[in-house]
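For reference, the chain that follows is the form predicted alone, supplied as structure tokens.
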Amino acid sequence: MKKLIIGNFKMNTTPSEFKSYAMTLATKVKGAKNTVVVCPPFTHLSVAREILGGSKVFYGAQNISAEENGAFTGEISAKMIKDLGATYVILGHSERRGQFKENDKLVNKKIKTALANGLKVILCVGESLQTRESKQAQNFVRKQLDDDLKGIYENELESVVIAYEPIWAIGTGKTATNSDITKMAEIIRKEIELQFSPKAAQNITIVYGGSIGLKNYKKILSNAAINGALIGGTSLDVDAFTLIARENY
């Protein structure tokens, strides 16, 4: 089954680093039949176009702006990334909500402003390890959802890809299990359904993030119940990034 494999790069590498690596990459999972995107930082779109620019390698940003355009300096808009041929946009990562005080209110209005502008945007939810162990987590991914998918029509969640990442697994090395997984992908569903339409929910494409690595994908990505895989630490590593990205799950 085709799946959707993203490598989100965080604040690592530098352009010429990337270079090597987009270089690398591009020719590597030349017949993969899965869909592969990177999300190096802000610097480095330009190599991305220069290198990946009509390859079988989709790029995107690591977050946008909230607003068109205007005078806040240091932040970087949804049309700027959009000229620079990226296709998707990682919005509400928990590193954003937590480090930098992003609210469910922010990453609504973000998410309109990158549908606005032609990006697809990997929107993450999940929980904490202390919401887990209170028994909250599957009604805290659902507030998630009502709140940052608010006032999107439909048809708008053709760009839209859930990543469900929950908090207490990112960077810990610890992973959910593949039934914790498809009991979150069911909650994430349903409430699709229940914002949107049957349809909607059947259709929406939902990646798991959470320490995946090479000891672990294949288990992971094997479960029917999600599209793919959003891949922190080790899409840093080309050659295991490849092995993920091309195999047939």
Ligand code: PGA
Second form
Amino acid sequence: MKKLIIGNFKMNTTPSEFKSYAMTLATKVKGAKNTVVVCPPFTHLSVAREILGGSKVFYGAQNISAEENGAFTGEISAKMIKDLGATYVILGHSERRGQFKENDKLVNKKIKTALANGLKVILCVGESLQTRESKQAQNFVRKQLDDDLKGIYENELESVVIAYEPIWAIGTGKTATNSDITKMAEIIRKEIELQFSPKAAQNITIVYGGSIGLKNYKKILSNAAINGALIGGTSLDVDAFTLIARENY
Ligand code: PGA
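Switch from the form predicted alone, shown above, to the form predicted in complex with 2-phosphoglycolic acid and output its structure.
And the full complex, kicking off with our chain again.
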């Protein structure tokens, strides 16, 4: 089954380092059946256009401003990344929600801005360890979906990928089990069905993220409940990332 394999570089690598990464990636993923996306820092996007433009690898950013333009010093707009050929943008990552205090209202506004500018959104949702231990994970994720997707039209969901990333699994080496992932994917589809329609629930793309590496990618990606993976740390290793991207699942 064709999967969506997304790399999230976070705040790692320089544009020059990314140039050689992208050159290797473009060569090594030739013929891969999966859809491959890399999301490096903003400063790398013109390099991405130069090296990956015209290749089969898509690229995107890790954030955008909710605003279209104006007096927002230090911010980057949807139009700017679109102009550099970005297809995707990661929104609502737990590092932005946690460290930069982005709430669901802001994430919702950013999603609308991204979609209005023709970008595809990778919306991250997922619970903390505390929420999981208090058996509130499903309710928490449901509420995130309700709030984040408020006012989005059903036809726009084609451009939305839901990334289930339990916070306790990000960068910790602890991944959710396949049974956890399947259960949460079912909850996500159910919530999409309630908010939109059964058809939307069936068609929504769901990926899992959190400590995916060479030891566990096969098991996770062969889970039919999900459509792909969001990979942080391991995506920085071009050999590991291309291996994962090339595999048939
Ligand atoms: P990780 O990060 O693969 O390093 O756990 C995933 C993410 O935060 O997207």
